[in-house]
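Listed next as structure tokens is one chain, alone, in the form predicted alone.
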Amino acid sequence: MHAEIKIFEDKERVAEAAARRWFEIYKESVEKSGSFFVALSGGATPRLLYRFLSRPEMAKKIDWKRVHVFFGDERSVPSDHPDSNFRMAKEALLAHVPIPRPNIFRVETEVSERREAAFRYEQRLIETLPETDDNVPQFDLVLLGVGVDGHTASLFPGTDILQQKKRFFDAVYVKQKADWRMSITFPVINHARHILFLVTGSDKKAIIQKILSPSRSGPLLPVQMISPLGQAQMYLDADAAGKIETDSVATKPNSNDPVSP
């Protein structure tokens, strides 16, 4: 997985820079097609990003009627549950900006059969998003994180969904979590126009080192299995970056923004 790496002082600076990048991609997408299709992520750093976007000075620059919000993955919990990615995004962003309700596409986690819920969400992707030439729904931007085990979205090591090539959104039982998740799959991630990873915290340092210096033996981590056809960027804070050897990554950090790790 090749991505442009940018390193910032702390998670607040990561979130602020991500908000600026989100806005740039929004403007580019609206100028190109009249709409902006984004897949949101859960997690603490995305929450900070959403709060930046909801600030009046930023929110007023966005024509929210042109923004269409989806979710890259979701936990199998009610939409008002504290662990719900939808609830987090609603509380941090969606409830504070004038986005039309029909432009918000949440996973129907109230459907008891998880695979049916995933199938319904896949149909929304197919019906709503523009398609690539090879008939894959295409997001303008997919936001992703990276777990300490190398998972991204709800694509966890050792799960069947990693081999899914035909479905665009699927349900998966994650043994490590003893729970069901629902997630976009590699075809959708790979075909996105832009992918933006947000990774912060010292607990991510070891996995970032492993991702950027992959071993030639053993299976790839889920995040290493991403093969973006568009632009991929990874925003790190100094704690997560550790002592990255910049010649081991596809693109060196931007000297204007980062703090040297």
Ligand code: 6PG
Second form
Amino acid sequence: MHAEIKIFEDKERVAEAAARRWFEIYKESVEKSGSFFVALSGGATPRLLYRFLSRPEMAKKIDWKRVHVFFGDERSVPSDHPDSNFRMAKEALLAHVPIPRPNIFRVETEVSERREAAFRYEQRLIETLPETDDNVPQFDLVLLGVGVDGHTASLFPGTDILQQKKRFFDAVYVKQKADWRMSITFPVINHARHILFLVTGSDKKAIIQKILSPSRSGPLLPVQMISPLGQAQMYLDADAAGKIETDSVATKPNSNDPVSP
Ligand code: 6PG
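Return one more block: the form predicted together with 6-phosphogluconic acid (6PG), after the form predicted alone shown previously.
Entire complex below, previous chain first.
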């Protein structure tokens, strides 16, 4: 998987730069089609980004009626559960900005049959998103994190969803979590106009080293299986980047950026 890497001094700077990038892609998308379709990632890392986006000086620059928010994956928990990706995004962003409720596409985790819940969500992707020439729902931006085992979204090593080439969103039993997850699949990720990975923290240093220096032997990690047809970027903080060489070590943002505190 090829991605432009940018390294920032800490996770706050990563979040600040990611908010700027989010805003750039939002503007470009709205100019292009009048709408901005984004898949939010879950876990802990993106919370800071969502908080930056909800800051008044940033939020007021966005026409939230034109923003359509989906989730790249969801856990098998109620939407008000502490582990819910929807709940995290709602608390950090969605409850603080004037985005119309119909523009927020929550995975219906109350549907107990996970494959049915995933099928319904896939239908909403198909009905709502523009599609590519090869009939794949296309996001303007897919936000992704990376787990310490190289998973991204809920595409975990050794799970059958990694081979899923026809479905756009599916349920998968993740033995590592002893539970079901629901996730976008590689076809949707690969067809996104922009992919932005956010990876911070020293616990991610080992996996970043592994991703960026793929060994000749052994299966590819899920994150390495992504073949972006659009633009892919990976924003790292120094802790996650460790000693990797890159041509683009980011500097401090200048003060007139929309997200500068
Ligand atoms: C999830 C995410 C998952 C996440 C990675 C990294 O539902 O957990 O979609 O893919 O991005 O596990 O999580 P952290 O940001 O918490 O390290």
